[in-house]
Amino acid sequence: MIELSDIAFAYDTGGFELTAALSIAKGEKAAVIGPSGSGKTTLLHLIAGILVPARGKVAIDGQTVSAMNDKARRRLRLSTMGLVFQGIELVDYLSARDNVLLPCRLNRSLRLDRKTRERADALLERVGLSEAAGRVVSGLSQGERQRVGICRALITKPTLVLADEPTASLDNDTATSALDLLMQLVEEHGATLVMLTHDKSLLPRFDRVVHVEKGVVS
């Protein structure tokens, strides 16, 4: 599902290298483990196709991301991608349904009827935000948005979920509920995880820990 393969990369800034050579199997789940700055969020950017590396490949179920212009990157994380980052970035005046909806209506080919409604109203519930559903999100705390942004990148089924420490700002049941709707799902639709974490304890949940140090990805 993801082959990343002799990847350099350096932001314009300077003082940061990044290194890897990574294959990830479809319906695998990986955790991403590593100090603060030393590049797991980067390499889940690299991955995304959000970063662009200097040199080597990276694809995506056969499809060379890192060759595609800004477009088709964009395309392809809305088809086939879900993901789950410490931004979150919500647009504050749509409510917790719309926001979870938001991917349906961006990309004209994915259906915006009224099985995926029910579907997000059936995600939001899972999570404990029936009641919220049709609340602006800016009201809402920084747990329930981060709640409502695990429920966006699952609306779409994706067959990859890229995750950024999902459950950081969340309290211990709320956050092992979340966890679990996300392994739920992804192995429901035999999808790929690749999920960054700082709690070791989360571990046995996932098929292969991937180690990033000081840029270097093993």
Given for the second form:
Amino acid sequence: MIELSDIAFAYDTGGFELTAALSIAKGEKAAVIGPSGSGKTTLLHLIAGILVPARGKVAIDGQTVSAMNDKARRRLRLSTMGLVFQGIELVDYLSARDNVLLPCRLNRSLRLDRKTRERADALLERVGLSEAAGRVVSGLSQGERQRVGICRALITKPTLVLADEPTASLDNDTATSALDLLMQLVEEHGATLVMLTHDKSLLPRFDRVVHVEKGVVS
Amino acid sequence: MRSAGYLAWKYTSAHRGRTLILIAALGLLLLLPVAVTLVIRSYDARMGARADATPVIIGAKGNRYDLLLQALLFRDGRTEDVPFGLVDKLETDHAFDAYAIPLHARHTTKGAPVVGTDLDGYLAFRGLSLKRGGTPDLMGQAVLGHGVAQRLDIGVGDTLTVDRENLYNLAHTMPLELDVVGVLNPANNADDEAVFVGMKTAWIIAGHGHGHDPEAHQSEAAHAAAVTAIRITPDNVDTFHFHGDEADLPCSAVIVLPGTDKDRTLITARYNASPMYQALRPAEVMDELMGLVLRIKRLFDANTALVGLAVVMLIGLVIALSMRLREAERRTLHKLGCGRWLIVQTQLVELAIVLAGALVIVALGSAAVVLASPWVLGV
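How about the form predicted together with its partner chain, since we already have the form predicted alone?
Entire complex below, previous chain first.
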């Protein structure tokens, strides 16, 4: 369960403030919508522990993320979360397969065995990238890169998937199949999904919708 | 560390060209001073050993370094000749006990010095032994150093023509064709690269003696046009002769083996006082020469240090630019859950890979320098 209570956050550069009070149940699929610059990504980064609120509490499954130090927050991210970033953010010199396997390499508690590699290949196959698995991602298209990003978020079977507009750079067909995959895997593992999107046509597929407007979460 | 190693390896593999340029730049920079030090050490060791083993050298007054290089390495420098009679004079002087070995190293054959000497005396003095064949018993015969024989791929029974001094001087003596009668065992010094002949053969090469070919009388013009080298055979050897007194014929230097240290002191004192001669203790001159070389090396080292500093600064700049370019990657890894230390570790491992590559270049280059230095230096 995700619990954000009495959150206040402002960037050092100023000009933007986010206030939030939000609760998302375990296994729930929540869509976060709002105009650009409203604070959606900031909200996602607060949940992930990438950003720390100036005030208030962020808790995931009873663990107060906002009270943890950087190391503990990073560990929590690696062990329980799968992240899909808005800017895709892959490691350019790694192959698609190696990017997918990256969280397993970074997390010492995870084993990078044959089964994990097979799982990476299976994920890539499900998003239509089996032939590109060995290719360096700098040579892939935006859509292909985003699909690799989705596979990377799911490789560790996370209990919480945080996705920042994962279908924004995909064509309709690929976006649908990528979202299908995301939804399917989230359901398979009973994971919680928080996904930012602009696409209102996707909202019926979510259990609930969170609105963010001018830094206010409702 | 495992993750850092993995990322670093992947990064350097993906940027092979850039990495190889860095490795090459650093490797060559490190190799240069190491190679110079190794060459100087090798030169010092080999020349030092040869100089230590040579008690006294006597030659004409002049540059003592030239005389040293002439007598030890057979380099034909600007030294004047001394008369062959000096050998007899040294050996018969009642003031001291000495054995003298004449040297005449003024000519070359296929780039190798042709060294005229008292062959039995020289081979015994240097501890040289024959690998194949024997020593000359006729003028015009030669014994090859091991290196020359290998380099020219010739052996006993083959011939070698002495290099012409001046191709356009038709009046000059024709070059002598040498019969190879022996090849020496390797000595790992300048003797390996020399062609040894008797003193009389050396004098004939230098034009101080000549023969009369009976066939030449029949048609001198035709003969001169057809014959490109003189050859001494059992049939014509008796016609070869020297005009004037043998004692006046030239040597480029004389190696002197005094009976005792006292004899050595007497010989050097006497001949250094002479207006015509100088007597060297090779080990002392070698030390002077190495002192000069080391002073030059210190200048070279200072220059290398400056160039090194510039290269290190450039490499630092490359790393700093690379870090800026990889800021997005650093942020991504951090968002995924990676510590800052891993990023630093990754870059350190990348640097270690570059350094390891550079050290491989240094190791291989140093091995090549060590192997090639005797050949390059001719010592």
